[in-house]
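Only one chain comes next, encoded as structure tokens, the form predicted alone.
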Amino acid sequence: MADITIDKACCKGCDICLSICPKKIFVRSKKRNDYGTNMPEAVNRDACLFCGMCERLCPDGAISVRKTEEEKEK
């Protein structure tokens, strides 16, 4: 399982990372962040491919995806 987190204070719902993941682990949550908008929620995070595709695009660095212990013993 992927540790995937939004940094709330960055994210402002521009949804690059819902349209660029190849496993379409992000959805729109209910949750708002200080800017007003609806942020991304990472959803089914066994399916990550840590191809790393939404932190790179992300254009304001909002995203981070590690491998838990987990994942780096496999």
The other form holds:
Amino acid sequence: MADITIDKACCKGCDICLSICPKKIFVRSKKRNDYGTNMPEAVNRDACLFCGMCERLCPDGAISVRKTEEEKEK
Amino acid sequence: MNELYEKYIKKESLPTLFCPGCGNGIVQFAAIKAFEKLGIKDELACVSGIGCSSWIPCYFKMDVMHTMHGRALPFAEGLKLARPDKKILIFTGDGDCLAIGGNHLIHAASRNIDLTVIEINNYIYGMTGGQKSPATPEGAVTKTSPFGSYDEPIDGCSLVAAAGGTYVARWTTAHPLQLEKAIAEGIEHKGFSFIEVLTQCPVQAGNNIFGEKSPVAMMARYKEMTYIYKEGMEIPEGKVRIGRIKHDTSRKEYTDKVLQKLEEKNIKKGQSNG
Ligand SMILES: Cc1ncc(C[n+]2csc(CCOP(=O)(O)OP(=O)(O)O)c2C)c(N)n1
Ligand code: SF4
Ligand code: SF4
Ligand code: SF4
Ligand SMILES: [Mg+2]
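Given the form predicted alone, corresponding form predicted in complex with its partner chain:
And the full complex, kicking off with our chain again.
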């Protein structure tokens, strides 16, 4: 399982992550970021490929994807 | 917050002034990735002009000069001559670099001075509200081309390659891995490096130039409208070439020439001569 966080202080709700994740891990949510727009939520984290595209394409450095301890042992 | 973002970005200056989905942040992150890969944070300094894209380095935790519209290159050339030990990156927009700063670009490329220019091409003057730039496509309606632009756009990469720049590449925000590799190559290349990045400005270029204001749709468009050249291939009509366009290590670098001359004349750097 991937440890995926989205920082509400950075996110501007551009929706790029929603479209570019090959596993569609980011979905719309009702939560608001500090910018005042809707921010995504990370679901289905088991499916993460650790490709890093979400981190690279988020224009505001909001996303962090880390391997959990159990994943590192695999 | 992403760990690399935290390492390189001044938290107290956030949020960045970029609109949601603006490609400037993607270019910024690609640069951070390149810095991290090379492990050279302390050897770097950045220079920029004026425009949204010129704000990219202003958030970095390092020495940055945010100068005047179009004048990033002369400031950077001065800095390089004063501090040849520094690796210097210039962040500049298509307007900053090709319009008001176009003459500086030609001369810096011709000198082959060891600088790395990242030209953020969003095809428009973003900051001032969407006026035509020299990169705006023919026929595009902007605030200053209400009947569609009459001019054929200027291709920054061809211009720099012709003027004598020795590393030239073009990528888009839809190619972040290739972009970070190119930035690292540009920094390592000794000579004038020029990397153009097709970058979405969803707010000013979006609807007016591309008929779409979604950042993702604009990035998909950039993928569609570009091709990577392979030896012997048939050139697809109407598409823009991306990839490494020129890499020439045979030309002498300008700072070296200046320092060598000072040494010949027995002048110590920083000493006045009269
Ligand atoms: C000498 C001078 N002329 C004009 C301006 C107004 N001005 C500010 S930014 C800009 C153009 C910005 O376009 P670009 O360089 O493409 O940057 P972008 O905002 O698109 O990233 C202009 C004309 C200025 N600040 N200074
Ligand atoms: S690392 Fe790749 S697979 Fe995992 S969330 Fe990010 S984009 Fe999706
Ligand atoms: S890409 Fe980044 S800024 Fe855009 S919605 Fe996703 S987390 Fe927020
Ligand atoms: S106006 Fe365009 S270039 Fe400027 S921050 Fe907004 S989206 Fe980015
Ligand atoms: Mg521009």
